[in-house]
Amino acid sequence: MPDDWQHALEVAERAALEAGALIMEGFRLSARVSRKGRFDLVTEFDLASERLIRERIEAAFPEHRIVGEEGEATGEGEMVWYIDPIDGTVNFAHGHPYFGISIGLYREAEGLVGVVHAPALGNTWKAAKGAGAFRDGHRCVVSERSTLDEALCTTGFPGNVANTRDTNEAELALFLRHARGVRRCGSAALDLALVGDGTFDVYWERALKPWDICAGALIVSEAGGTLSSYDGSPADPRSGALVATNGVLHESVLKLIREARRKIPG
């Protein structure tokens, strides 16, 4: 791994950690909530996390790009930052525990650094191009399990579902009839963590933001899963749209989601 990466994985796995020291202050505690949308919230957690995150990685690549949630995109250049502060923003403001900090490094559509950090559940996930993926100081490998039968998959569902056609209602409907199991936990962030620690087997979703899967996705990749887009062609994180499994599902899983689409009226 080249040392640029291995110091801006040092500097991402450090501001998580302080980011999640911070927003577990608030945590089962009255945060202020505000609304973006219908469903969508943010508390002062939010903005409180990605301002720190945002000041240490300023601090460390000055000439980088930041993209972050709650803040304005800063900076120019090919290498860019895609910070979500607290994924699973609702989980965190009910106090539900399933909620992280995903912190990744892109250039264009490579991913280079990523670090998810989930503080309620004291587990930290990262990786760097070619240097494999970790749980906790472990190293990450996906599972084996080769039939959609034993197959314990996750997804999500646009935070606007009431005004969203493409709701993903077609594809989970399949795959509850097909897989061991489907949970809808929250958080793509630690969905696509998971994935890459063999506790997950398939992930699926769409509508998603870069800062929502970037630093998972690679978490995936270089835990040895295959990651696409719903097509089956080369994966791209910013485009909103993965999915990733343990690579040997990954064809059925396709199968299926083509399937499930054709139902969807057009």
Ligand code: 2AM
Given for the second form:
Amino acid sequence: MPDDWQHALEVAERAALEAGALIMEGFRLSARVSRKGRFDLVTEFDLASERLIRERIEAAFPEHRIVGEEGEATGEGEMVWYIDPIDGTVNFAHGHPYFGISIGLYREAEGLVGVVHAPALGNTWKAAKGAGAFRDGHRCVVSERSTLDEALCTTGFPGNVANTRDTNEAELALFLRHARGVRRCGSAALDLALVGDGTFDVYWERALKPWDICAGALIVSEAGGTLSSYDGSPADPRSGALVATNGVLHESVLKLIREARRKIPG
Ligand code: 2AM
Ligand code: CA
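Here we have the form predicted on its own; I need the corresponding form predicted in complex with the ligand.
What follows is the whole complex; the chain from before opens it.
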């Protein structure tokens, strides 16, 4: 691995751990919540976490671009950091421990570094291109489960679910029927990290933002998993749509998604 990526990984991990300690000061206490919409919350801790992570990255890599959920994008150039200061803000605001900090470094569609830190769970996943994926310092790999009826799947629903026909309900109905279980836990970044360590076997979701999935996507691919878009073409996590599996299940998953999407009302 080039030294740059090792250094970038260290900076990202340190920033994620620091931000994790910061947001835990507000977990299950009365964090002030502003509402952007029904599901779109932002707390003072989202803002403080993003400020801290931006400062750490800017200090180490002033020449890189930074795109975060809560602030204006800064910087120019082909190296882009995607930051989600709290992925799973609804969970955080309700005292549910399934939320994390997600930090990814990309060059165009190529993932270079990814860190997902879940402070309330006490887990940190990380990956750098060509260097494998790790959970809490130990190498992790995707699962070997080879049939859908033994697969634990995870997904999420679009933020504008009341105003779109493409709600993910058709996909959910089919996976509920064919898989061992389907979960909807509320953080895309954690969902992907948990595909990377073999907990989940399958993930699909669309209508996300790059900061939700860029870090997790690299963790899945470095853990030996397969990523694609919904139609099977090469994944570009910056598009906000992703199918991620342990690889063995990928074709069956794409087939089920195709079948489900034929039922979406036009
Ligand atoms: P967030 O908590 O950072 O907002 C849950 O399925 C996933 O959807 C989470 O990763 C959540 O990220 C994301 N999410 C929630 N509302 C969203 C919106 N309006 N647009 C895009 N992603 C959203
Ligand atoms: Ca967020």
